[in-house]
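Below you'll find only one chain, the form predicted alone, shown as structure tokens.
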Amino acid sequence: MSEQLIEVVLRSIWISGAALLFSLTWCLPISLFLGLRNFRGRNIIISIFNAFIGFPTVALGIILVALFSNAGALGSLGLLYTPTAIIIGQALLVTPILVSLLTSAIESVDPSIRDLAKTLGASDGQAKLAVLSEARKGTILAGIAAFNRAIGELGVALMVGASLRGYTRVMTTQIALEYNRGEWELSVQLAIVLLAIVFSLTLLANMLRRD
């Protein structure tokens, strides 16, 4: 295995590792008081994300250059064409799965858990880390699903990220790039690690589904 491929594969799973934490920081919390209250509008909401999750990554890659060029709102952070770039996509292209399956995680966990914590004296925030814990099996099946998707997505790390050679060059851009260039051994290379690693945490998802 080359030095050129082992960097771009840590790079990518990189990348993908911190969209996936940072896209946390607010799916937890959407999909805890979508799963855990009861209002108007609810299902809607619920709707909404579940078909936001096969929008397509180029659109949001048009959008992010556009809000992100020089002349867009948020030019001024000199965003454009960095890993940043494309963890702030990939983060935004994986909520709508993240929401959904957790949301639906949460869902599952019997109601009395969290009352029953509660009559133990413990607070709101803690009742609703023991509903996570005893969602925790729906919760590492959502994040599976959405790292796989960042992992392998094309479009907007390309667009946002340029694919510049060691610092924003994934995995996806790195294929796209062999092949236009008939560079066909290390595109096969590439496909093959980033296949391997979608399938293992596909099958780990899978095991945990019949646990």
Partner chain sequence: MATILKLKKIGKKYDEKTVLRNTSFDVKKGEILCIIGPNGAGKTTLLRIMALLENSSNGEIVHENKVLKVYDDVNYRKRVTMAFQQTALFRKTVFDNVAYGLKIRGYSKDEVKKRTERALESVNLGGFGKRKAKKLSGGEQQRVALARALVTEPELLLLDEPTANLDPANISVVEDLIRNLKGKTTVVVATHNLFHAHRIADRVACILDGELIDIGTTKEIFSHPKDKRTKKFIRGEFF
Contents of the next structure:
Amino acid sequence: MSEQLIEVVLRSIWISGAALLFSLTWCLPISLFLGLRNFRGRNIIISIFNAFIGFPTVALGIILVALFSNAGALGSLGLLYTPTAIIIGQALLVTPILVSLLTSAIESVDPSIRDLAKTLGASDGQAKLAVLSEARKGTILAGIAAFNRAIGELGVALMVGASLRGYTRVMTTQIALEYNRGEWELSVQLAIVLLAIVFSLTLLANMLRRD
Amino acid sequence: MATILKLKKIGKKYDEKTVLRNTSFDVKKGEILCIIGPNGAGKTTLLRIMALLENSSNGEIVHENKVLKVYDDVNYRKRVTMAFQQTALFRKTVFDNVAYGLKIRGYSKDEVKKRTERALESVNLGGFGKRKAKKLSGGEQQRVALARALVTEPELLLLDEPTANLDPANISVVEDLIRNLKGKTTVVVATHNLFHAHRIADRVACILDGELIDIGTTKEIFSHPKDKRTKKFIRGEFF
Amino acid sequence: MNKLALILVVLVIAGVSAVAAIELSGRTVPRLKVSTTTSLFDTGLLDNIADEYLNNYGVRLDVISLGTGPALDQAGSGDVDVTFVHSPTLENLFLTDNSGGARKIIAYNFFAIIGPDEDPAGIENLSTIAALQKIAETKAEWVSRDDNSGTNTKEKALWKSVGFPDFTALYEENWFTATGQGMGATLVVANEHRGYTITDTGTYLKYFNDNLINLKTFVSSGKDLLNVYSVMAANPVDNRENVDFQGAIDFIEYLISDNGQSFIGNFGVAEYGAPLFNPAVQLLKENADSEIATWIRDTAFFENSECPQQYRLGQEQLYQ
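Having seen the form predicted alone, could you now give me the structure of the form predicted in complex with its partner chain?
Every chain and every other molecule in the complex is listed next, the one we just looked at coming first.
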């Protein structure tokens, strides 16, 4: 692998990784809320998240470009064509799948676990952590699925990142770019690396699931 | 004997259904108090309220002359532990299950290890530490739950049907354990098993349809029940 | 498994934050945003210029590749600082609506009409106009980018002079295929369909030399195939005050300098045996009477100037 290729692969991983961590900051509380409480409208909210799993990346991309562009509402932040813009975009993109998978992982935990932790002296927060810890396999699976979605998407990265060399160019945008440039060999190499990452993570997820 | 917990006119309603009404009694320090009554009488709800896992609809609980206002009072919960009828276990090793309460309380690693191993010994599960808790037999799981409840040395231990799903051999192990707690800690046991109550209790409270109908020493309740319904119940007419 | 999962999570978080820290700390170099057309970008010229510019001037170029229309829009909205395009008609509009200015003509080459070796329409040795007429008459397949790029704008102008004033009328013809994609993708489609198309020489040579296509050049010279590249700075007014105007002017000055011009003129020589772009600055200044200089003035000048005074944004030094 050339140095340039390694750089792009690493950038893809950190951008999508950061997007995952960023989205967890709101997905975890939302999922804990949806997974542990029973309230009216809960199922409707869950089905809305489920429906958004298939949100087209280009649609999200164009909405974000409109927001981040100089002429847009958030133009003054100067986010367009930065890694931050891609991170925000991918974090939003993976939110539905993350909330959906995390919520069902939390739901599948024995409901008495929370009470159990409390009767052993845990605070409400510690009890929630205990529930998450029981759902850790599902949580990791959700994280892997979300990461795979983020690292494999093209629309958001291309539109809000513009594939700037050495800055916002990630694997998917470079694959598209090198294809247009006629550098098919590099395109194929990158596609193989991308597939290798996605497959090995999926394999890991399956190992965890069986354990 | 000093009173550790005072229940005053505790009632509980779920929507329109009343499961507990006007229940008042004291728990005395160091005693083993059995709450007997048929299934569905409200025993579990009463224990859950005493463990602050649920809010009562009316009435109050006084602990050391202080009315417990916040039902989620962590400081109280750190001193009172409950074990459920359906054994709930963390998807972890036996050791990690038992050590949970100690870790929450911030004990040092050595201390956690020492106390956990001692607790496991006391329920005849020495050497089980590395096993997965969920893979044990029913009786072993119940004993893990008991060790876990005991390891933090709670002032008050609330046990919900601790022998309900056990075979005779395990029942006697658990009963020995409870009897050994006498004097060291206060134990409240909810059970529908009269023989079990008779064997371990200092005092017995009888609860029926969400109402406390009788309370007294084991001898009083089993030999000279004051209430007619108690008499019927201990004769087995409710089964 | 418990420990493994924990270690895994910790490793991922540590890795992500470490790389993020390295990436973000390396972001102190000044940056300049350049929008350009796909055909120019895909040759690799701008990546090479970017390396050269970073090494010699310490400024990193962020190059965004789009069709000429959108590339100009990006400069018009202030999302980029400089734009590097090849469509005089659209550039004129860009200047007149005050989106930007300080226009300089940098380089030129020729578009080419290419098609399958067997030449089903028989356009060999014809002029551009005659060739397109022949293709329409024989209904030989024509593949169009139809993406509002500079190449596409040129194509529309050519079809207009052949008798198709309304380009969309061509959609109705069964010999006409619109890809809506960049030059490279369009070349591949033309190759698969064994059709004719118009292309910039840079992309064509690259695809041809790499054996990605085997289409032959039939027409590649003449005034009507002239392809003029120019650069313009975004106008730092209205809501575009965060545009790096000085950075843009510095970059334009580099491009018209002897260094910049010879860099452009030498690009591609090693790989293709001939330059892909011909420098234009010297030509316009010193060989103003040459045929090509005349063609450039005829097709890419506005009001007899590469940039009429009112659009120079006070940068007279560029026009000395």
